[in-house]
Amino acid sequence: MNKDSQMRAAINQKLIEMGERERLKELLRAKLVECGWKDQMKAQCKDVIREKGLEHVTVEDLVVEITPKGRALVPDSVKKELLQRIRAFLAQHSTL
C-alpha cells in the first residue's frame, strides 16, 4: 500500500471512529435531496429502465450505466461543503 492509500486508510479510520462519517453521510443526503439531485437519479433510472425493458435490466446494470451522470450530476457547491467539513474535522483531530 502507497503512502497515499496509507493516508486516506487512516482518515476514514478516524472519521469512522469519531462518527463524523456518519455525520458527513447525513448531510451529503439531506443536500443531494434539497438541490434536486436524488429525483434526477430517480428520472434517470426510469429511464434506462423503459429504454431497456425491465426484464432486461439488474441492478448492477442500473448502477453501472447512472454511477457516471450521478457523480458528475453532484453539485460543486456540494462537493466543497464536504470537503471543508472533512478538513476542519482534520484540523480539528490533526493526530494523523
Second form
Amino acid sequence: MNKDSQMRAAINQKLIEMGERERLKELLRAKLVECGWKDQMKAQCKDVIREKGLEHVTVEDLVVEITPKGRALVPDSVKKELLQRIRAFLAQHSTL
Amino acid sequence: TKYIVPAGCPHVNGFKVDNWKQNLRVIYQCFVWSGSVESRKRKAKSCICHLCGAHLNRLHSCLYCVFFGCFTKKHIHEHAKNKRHNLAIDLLYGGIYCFVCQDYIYDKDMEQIAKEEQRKTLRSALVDCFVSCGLCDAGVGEKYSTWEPTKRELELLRHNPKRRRITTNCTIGLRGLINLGNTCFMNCIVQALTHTPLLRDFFLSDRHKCEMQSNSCLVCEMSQLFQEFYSGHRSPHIPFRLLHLVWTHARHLAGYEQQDAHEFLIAALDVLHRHCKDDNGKKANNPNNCSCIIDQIFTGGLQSDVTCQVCHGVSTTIDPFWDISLDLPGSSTPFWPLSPGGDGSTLNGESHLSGATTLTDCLRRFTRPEHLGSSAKIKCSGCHSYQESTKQLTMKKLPIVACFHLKRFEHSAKLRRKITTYVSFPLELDMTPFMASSKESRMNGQYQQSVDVFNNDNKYSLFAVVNHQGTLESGHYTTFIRQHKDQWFKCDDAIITKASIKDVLDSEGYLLFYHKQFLEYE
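Now that the form predicted on its own has been shown, please provide the structure of the form predicted together with its partner chain.
Now the full complex is given, and it begins with the chain already shown.
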C-alpha cells in the first residue's frame, strides 16, 4: 500500500472509531434526499430494470449502470459540505 | 401489475444449521452496524480485505469463516470459489449475497435479524450523536423504512381500483367556492387551509377519529371539505354546511355582513383546536400542552423579555401564538425608525428600493426593543420598586406554518380606515434574525446575518396570500395559493385562474402564509 492509501486507511479507521463515519453517512443521506438526488437515482434504477427485465435484473446490473451516473450527479455544494466536515473533524483530532 | 416479492434462495439451507442465528447477529453487531465504542474500534481495525488490505471496494464478509474480501476486485468471489463458501454479507448495507444465485437474496429469517440488529444500533447511536455532535442536522433516530401495505390496506386497494395520477400540471385540489352572501372572508381562508400541505396530508390520510356525538364537529366538516377538494370535481363547491357550523360555534361571525378574514382564521383554528383530540385521546383544552394537528402545525412560541433599566434584570414570558400581527407605516402609530441606530442593511435579499416597506422591516419593527415610558413603569423583582424598562418580543419556537397578518384595518376611536401601503414580501423567508437565540447579536447592533450553511431550520416558503380589495365598508377577499412547486392560482370565490409569481408578489397582501422548508421527524 502506498503512502496515500495508508493515510486514507488511517483516516477511515479514526472516523469509524469515533462514530463520525456513521454521522457523516447520515448527513450525506439527508443532503442527497433534500437535493432530489435520491429520486433521480430511483428513476434511473427503474429505467435499468425496465431495460433488463424485472425477472433477470440483478443488483450488480444496477450497481454497474448507476454508480458512474450517481457519482457525477452529486451536487458540488454537498461535496463541499462533507469535505468541510471531514476537515473540521481532522483538525479536532490532530493526532493523525 | 406484477408484484415481485423479495425472495430467499435454497442455498441458505446449508448455512441455517446449529447456532446460525446468534452467529449472524454477532457479524451484524461487530462488522456491519457497530454500536458500541469497542465494536467500532474492532471494526475499524479488522475490516480490511484479507487479500489486498483495502477498506473500500464494497467489502464483504464470508458467512462461513472469518474472511473479508473486496467485492469490486472480486476477492470475495475468489474465496467463495476456492472454499465453496457460497454466502457473503455486504459490510456497508448488510445485504446477503449468494454466489450460486449470483445476486443478493432476501431470506425472511435473515432479514428479520438484520432489522433487529440495525434498530438496536440506532438507539445507542442516537445518544452518542447528541452528546458529541454539535453540527449534526441529520436526525439519527428510527430508520426510515418504505411503506408496505397491511392486509386491510391491500383489500381496500383491490376494492377501489380507481387510481389518480398526480402529474406536475394536474389541477387536483383546486376547486372554487360559491359565495353565499358576503362569505368571501370564509372562502379565502378555506382556500389557504386546503392548500396547507401538512393539513392536507392529515385529512387525506384519515387521521381524524371523531368522538363528538352530534353532527357539529368542525374537524369532520373540514375532512369532508378536503374530500370535496380532492375529488376531481371541477364545479364549484357550495360550503353551506361549513358556514352553518361556523355560525354555530363562532357566534360573533354569524350574519350576512362582511367579516374580517383574519378574525375568521383565528376563530376557525380555535374551533378546530377545541374539536380535535390530542394524541393522548384527551380533549384539547389545555392550551399549553396540546398536541392536536392544529397545534402541531400552527402554534409557535413568542418570547417577551422585559428588562429593568436600573438593575438590568430580565423577566421572560413565553406565550403561544397562531399568527403574527404586524403594524404598517401609515397607521396612527409611528413606524420608523425601526430601532435606535438601525441601518438599512439588506436581509432576505430585499433592499430599500425607493422606500418600499418590506415584510422584513415589519418583522424587525415587531422584534425591536421598545422603551416603555415613564408612565408605564414595571415592578422590578430585582429592585423591589417600579422602574422604567424596555420590552422586546422574539420568536422562541417557530410554527411549521407561520401566518403574518398585516394590520391594514385601523379601528381607532377617531377613524376607521384601510391602510393600503404596499408591503413587499419574499417567496422565501429566513426567520433566523427574529429568533430569541439571535437576540444577543441584535442587541449589539449587528444586523448583518452570517449565513449558516448547516442550519435550515428557520427557512420558510410562501404558499398562500390572502388579499383584500376595496374599502373597509365594501370589500372583497381573494387568495393566491401555490400548487406544486412553482405554480400559483388565484381563487376568487367560484373562479380559479392561473397566476404568475409576479402577480402574487405584486399584490397588496393582507394575510401571508409561509411553510417551513425542511421538517425534522420528532
